[in-house]
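Take a look at this one chain, the form predicted on its own, written out in structure tokens.
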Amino acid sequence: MSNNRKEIGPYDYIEYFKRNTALMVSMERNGNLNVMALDWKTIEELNGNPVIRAQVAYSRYTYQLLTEGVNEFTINIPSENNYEVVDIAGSYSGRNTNKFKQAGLETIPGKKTKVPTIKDCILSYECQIIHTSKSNMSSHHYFYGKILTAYASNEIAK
């Protein structure tokens, strides 16, 4: 696998997934990207498929893109070396800020999705939204993304 990473199973290296804030990438239909800091996430099974369930507030620009944009997202776990990007992704709105430019993020084209992954992350998952539902928290919505492929950087996958 190029870009200093290799393809892995959806549950490999899950300890990194669980303990770190993620960078969730979503896309407008015209191709514009947004990245959001995401803490409320899990990997689970839905109808026998490994999925990432992400909770996104209705007020977020990401919610708009997930419901009106491309029906996909990627989840990217940054390494400790580039964790400052989480602050940028979580402190600004993509409605009026290009957070990719501001954080100096580079992307890798998706292998199975239109939505790219983020270079220099220790884990990345390409997901297709297969279900949504209201969460038990009235201000958030669940998005279930079937994991189409996953990657681990050579930093952790030795």
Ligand SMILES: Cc1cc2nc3c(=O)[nH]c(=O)nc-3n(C[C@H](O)[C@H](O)[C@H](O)COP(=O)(O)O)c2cc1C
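Residue numbers count along the first chain shown, from 1. Treat the numbers as computed from the prediction; the structure is a model and nothing was measured. Each form is matched to the other, and the largest set of C-alpha atoms that superpose within 1.5 Å is called the rigid core. First, how it differs from the form predicted together with this ligand.
Positional change of residue 71 between the two forms stays under 2 Å at the C-alpha, relative to the superposed core.
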Second form
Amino acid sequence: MSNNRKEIGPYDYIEYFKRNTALMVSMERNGNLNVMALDWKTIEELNGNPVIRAQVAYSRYTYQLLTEGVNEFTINIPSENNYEVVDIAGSYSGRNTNKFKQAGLETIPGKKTKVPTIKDCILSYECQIIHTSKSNMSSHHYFYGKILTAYASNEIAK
Ligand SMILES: Cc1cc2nc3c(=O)[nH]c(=O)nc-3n(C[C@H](O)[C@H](O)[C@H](O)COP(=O)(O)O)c2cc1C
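Counterpart to the form predicted on its own, namely the form predicted together with this ligand:
Once more the chain from above appears, this time first in line as the rest of the complex follows.
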């Protein structure tokens, strides 16, 4: 497969998913993209579907896009030495900053989703939101994205 990555099963290489901060990409209806840093994430099963559960605070622009924009997101795991990108994605808001431009991120069109994945990540997942629920523990909302396809870079998938 091109772009130095190959398609994998939803639970493959999960240790990297658990260990590293993710970059979550969401999309406005008009196609504009946003990215935010996401630590609160799990891979689990919902009604027999492999899902990523992402916990997103109400104050995030990402929350607005996940509820008012395209009903999909992608999760991308950068390699551990990519602190700068995580820093930018996690400290600016897409309301007033184009974080893709600022962090120099390139995208790869989704195969199953309108939302693209991020180039040069060790893992990426294309997800469709199939359920949401309120967290009673904090000011966050849970988004359950069914994993439609996933990719691992050649760096980890030898
Ligand atoms: C390492 C790291 C992890 C983070 N994890 C989460 C998270 O799991 N959920 C969340 O709502 N915000 C999290 N944040 C905060 C958001 O990434 C941050 O508020 C971001 O600026 C929101 O961007 P947005 O307004 O464009 O959506 C994290 C920030 C950092 C630096």
